[in-house]
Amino acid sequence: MLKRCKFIVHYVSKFNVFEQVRYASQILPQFSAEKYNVKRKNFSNVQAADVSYFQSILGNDRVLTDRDEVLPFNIDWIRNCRGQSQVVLKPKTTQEVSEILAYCNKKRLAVCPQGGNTGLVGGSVPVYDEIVINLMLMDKIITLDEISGALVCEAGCVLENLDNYVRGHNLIMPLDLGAKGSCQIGGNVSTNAGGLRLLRYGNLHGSVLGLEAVKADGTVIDCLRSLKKDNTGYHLKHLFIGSEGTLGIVTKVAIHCPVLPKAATLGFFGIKNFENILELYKSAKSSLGEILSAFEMADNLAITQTVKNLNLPNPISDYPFYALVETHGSNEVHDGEKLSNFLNKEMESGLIMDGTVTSDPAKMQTIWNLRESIAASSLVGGYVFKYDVSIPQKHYYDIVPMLKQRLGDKASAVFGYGHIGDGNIHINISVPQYTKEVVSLIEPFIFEEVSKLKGSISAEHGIGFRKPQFIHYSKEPSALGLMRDLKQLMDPNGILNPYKVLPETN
């Protein structure tokens, strides 16, 4: 029986959930270089004279060398990767980034650009002793054009802070992520983050109007335009969007912010099977049209584990699958009529077995928090393998039961959830502990299956450190060759985020 939300709101901010789980274990992960048998490249080692130079630019307080202070910058959020950096730099300006890179390029000192460090493929932490350049202090909002919706800001701005700021001007950020309380816009752009509302607002390749970036040699590339139409030669900004800091460090971003919807509604529904999820999605596209802003799914285990591990409320009963449907519109009466017709139709058809619908912001946040906390909940106890792939929607869930059968009792949990609207499924595999035997059962099997379906081995998390050896499942040799040519042209000494994105050549 469909009902309005009546459960008590137990709001837990996404930032607190992420941070709570991030530091839940005090056991340090194994060094990435040892765990994955990576050979150090021929870079220079940091010397006392190098540290003194950085201090002359930044001052002593923005050059971290104390082991305990540096440690958190060496470990990724899911505690899968651990680097060996001994120096963390915190620039405040593009000029400082430029001076740092020019020096490091001349000295052949490798660097690791870092934002909020919420990535899931090891791209934001060092592998060996790369110098971490963390942009957290570059957090100024520069301008906001309320007519065009163009926001210009520095790369270290936290996504949630930006969203709160533009909401005060009747706008919203075009992306929304579970980690928005700590991730930074520069990292979002550098990884081409997707998020929860890509179905409505598109990906960052379309939303980013312009950017500023610094090349390996310190050259500042100023493409910081805020025009929607600028057809003057090569679109250089796209070289940096999704390049994960391997071609340059993004320092400023101009991004288009859509108008804040006047009417927003969220439904959370229990569904009998995955086939019905697809039928419901087709119906939602047809019935809701332009007001459909998000269509998410999660299987039973994804939700029940999150409820249990993080003590979050589930507003409806136990079902094999769940669908989360959100609408954004400008007319509450018009949108409400559309949504009501959709719900009545699919309750009668049996596609929706049970559910709850609300327009109350606090209750909407509680439902979204349940969905957005799935990633964090899987980190409670044991070790988790996380995969982010795009698959044609008719095969979207096929790989989850395949992995359950393949792993058997070696896995304590295998579940899937994600963005039905863009074909992006997140697959989590929980095991008691990391073993190479389990890895051999998962990789490259999962990527082979994705490749057979003409899918992508990385939908929105990037390639980072964990997937370069598998990128050929999604990129042809000619494309990889062009990527290597671009890397050689823009970073001939290879100092920018080494060991990431591109596979090693013999």
The other form holds:
Number of protein chains: 2
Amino acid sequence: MLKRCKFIVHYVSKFNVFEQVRYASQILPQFSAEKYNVKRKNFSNVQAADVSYFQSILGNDRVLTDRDEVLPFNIDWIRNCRGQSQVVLKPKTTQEVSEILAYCNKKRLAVCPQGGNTGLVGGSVPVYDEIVINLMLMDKIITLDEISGALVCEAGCVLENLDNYVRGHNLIMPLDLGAKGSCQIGGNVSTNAGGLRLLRYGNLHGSVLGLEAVKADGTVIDCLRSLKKDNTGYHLKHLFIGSEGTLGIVTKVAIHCPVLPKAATLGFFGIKNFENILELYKSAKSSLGEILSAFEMADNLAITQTVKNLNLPNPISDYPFYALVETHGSNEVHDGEKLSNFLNKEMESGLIMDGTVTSDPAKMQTIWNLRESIAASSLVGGYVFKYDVSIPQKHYYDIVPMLKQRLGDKASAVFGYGHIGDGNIHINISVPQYTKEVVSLIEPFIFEEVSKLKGSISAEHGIGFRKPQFIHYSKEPSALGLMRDLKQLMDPNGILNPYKVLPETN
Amino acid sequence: MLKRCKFIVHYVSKFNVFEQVRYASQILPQFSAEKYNVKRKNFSNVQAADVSYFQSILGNDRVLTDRDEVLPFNIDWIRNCRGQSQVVLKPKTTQEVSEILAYCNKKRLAVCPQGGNTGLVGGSVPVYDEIVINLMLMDKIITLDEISGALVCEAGCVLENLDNYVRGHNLIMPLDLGAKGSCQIGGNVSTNAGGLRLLRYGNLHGSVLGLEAVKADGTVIDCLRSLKKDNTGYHLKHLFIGSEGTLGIVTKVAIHCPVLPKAATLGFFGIKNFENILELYKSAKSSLGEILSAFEMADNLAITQTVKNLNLPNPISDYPFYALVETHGSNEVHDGEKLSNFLNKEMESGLIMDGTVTSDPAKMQTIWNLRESIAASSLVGGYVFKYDVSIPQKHYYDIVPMLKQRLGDKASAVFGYGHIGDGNIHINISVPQYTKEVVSLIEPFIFEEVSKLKGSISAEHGIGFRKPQFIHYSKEPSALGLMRDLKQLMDPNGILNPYKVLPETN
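Following the display of the form predicted on its own, present the structure of the form predicted in complex with another copy of the chain.
And the full complex, kicking off with our chain again.
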């Protein structure tokens, strides 16, 4: 079943499948404030005069107040959280963002910064009536330096559009994720998005060359240098990378784009057990070396449920585990040779039970589509708890059988999949319906176990609205104290994305 | 003259040549406070009771007060700066660092954190009588995870020792610099050191997985996770990466080590002009792709002066420019083929006039030694002004002829060399002696020109003591304001490395 074709891959959006699922159920979710019993903080209420002021800056078209128009901005992608905002603002310039924030800060009006609203921890939608500041209209590409690979653009640019643009200049974006067709680079930066290429191209703290952000009081912090090396004082941009819009709103980004690989190949393999997945990863690191660009795993249920729920093809038969191994390189012949050697060796050793290898863009697309649809497939029917944790690799999969045993028949499905190269596993737990009993079985159990294994309770999704009460499993009290100090320093009125990231002090 | 041998390279220390030069002149440098007309800040003076307190924590052996013993800790590597400290402390544990800082903070005693003291901007030595806290005894390796490549160690570990250690486990350190035989990982992290491998393995903001640091008040901030992905709240470690010991003292580091390349090759080429260097870089990026690990350049004078002053061999003849191209890969045959194709193409095109290519560790060592000795060679005789700037690549070399013209016969030598892949050029200006007239010709002219070209006035050396007054050429007022706010938040008494990084407010 092993085969290989000869083309350079061009990814296309895999987000359409998410959209299908997203709108499959149109029953409105419960308000987050009620569902999670949150007390409104002491912010001002939006008045007609405030709306008039926003209209004076943005014009009427870019200030949404109609209930139906505002609704989608209140609901998160997995339809778990629902805010009660009555106003959505769509600035087109940094200056407008600055004026909006200066005003809101003065008036003690809370705001919720929003990009593509594809987050999974409720960070991108309001909880109460925070004013939504959506960056979608700040979508201009500013410059691209083809020699250095430095792209400078506005925060509202959709990741996939950027990727398509830089591909035209022989470059690629250093990050790729399932939501690429909707997520925005400003949101990616604000949440320190990880995704599928991290193993090869590193994280955003390494790739972001510079940025511009607006502080709560409207001050524009201009760190928009596009140099690879700049050691002039504190590295302020990192304050905004991954702080989920609670310290400022990212308005422009300079990012390093690697060279577009001339050759790409994808293998999809059936594996006997998790131990063999780990052995295969070690072998791939050694045999494929610098061309290894992704090493993903999924257990049997993750794949079979996706195949069934979304009616997608599985290119190989049924196996206990699956591994997806991708290479990006500059020489098709060399890459093919490396991959063949790896395959021959590991078919012979038995680590790979069966598999398919392809360089045909359409076939690669089919395999990636299967992998990237796992997240969405679990949204079909019932309620799904989604966890995203990092665990040192040797204990990577331990938590899945542990949860299966604990939940027994209370869960209709428990499965795991993720980026094994980064120690990052996504765990989905499907239940017939959301009940407090099930919640209490899962949480804080899962976080306690991850903490015992020296893992992170949020590998790439962030803390957002859903996890502040669990942050102490991954952050020491002194670090939490410093986080609070930073928040107080940069947003003393707490208007930026309240109820998120920082736990309440009781 | 093209030749190739077949071995895996193992770097050895190139720092011995620095040491030779360093001690060539034993005349004591002028006190920094006098030379640069600095006013002492309102800190307490160290009393006998303070020394007794430090002895009670560290014992007598680890509290140096003898003038001769303290002297080397007061003078920087290029013998440009000299402090007046009377006490050097050598803690062995984080707890000791914490106790020392808590005490100094309470007593308003200023401190100067110090690693290997190899910095080039006077950041690692005191200006007045700051107490030196040297981390050299915190040199333990804590853990190494061979699957993930995560190394956890104390801050005082010497970079070269770490590199040797992880090579024993089939890994390498993600950074390499000329001072590797003396510099410490804590100092590397605190100064966000760049160096020779940045092109391939990225910067420390990307490679550092976690760290532990002590704030001015003695609070230990524990962010020592060793996971590749951890999105649990603010990414605090970045506050300490590159803030040059002014926000806290780094005590432990977790860092990602890439796989040791199975094959390494080095080419050293003669090039006609700078335009061709740039063309060659573009060609190397395309032909060598993922195996390109370093692309360095030096002009004629940089090489000929080093050859002459240090009596080193130049493996090729005299050319206007030189390029050093290194590959790191997992397959010797493939890498050799890629490099051969690149060479054949560019010898034919004329971009490469002549050159040598080798995989023999000893021969690679000779070439790297020549490249890495440039910095030290210029210290022989007279006085040398050293600048380290980033400039977008197309204008990378512009500044050198500009300075030559401006200085005329007032300079005995002006030359440039550096990491072209990172847009980072080092400029050395040798003069018979340091005079205010020469200074006024160079500064702020060089910074103004770099700023006009949208460069950074300090690419990798940092701001330290020597550049705060020029930081505004690279940092906007709002960013400088945020820097001051952070300093005030984290070190309200300003005891940590005073007179450094932040410009004085007048």
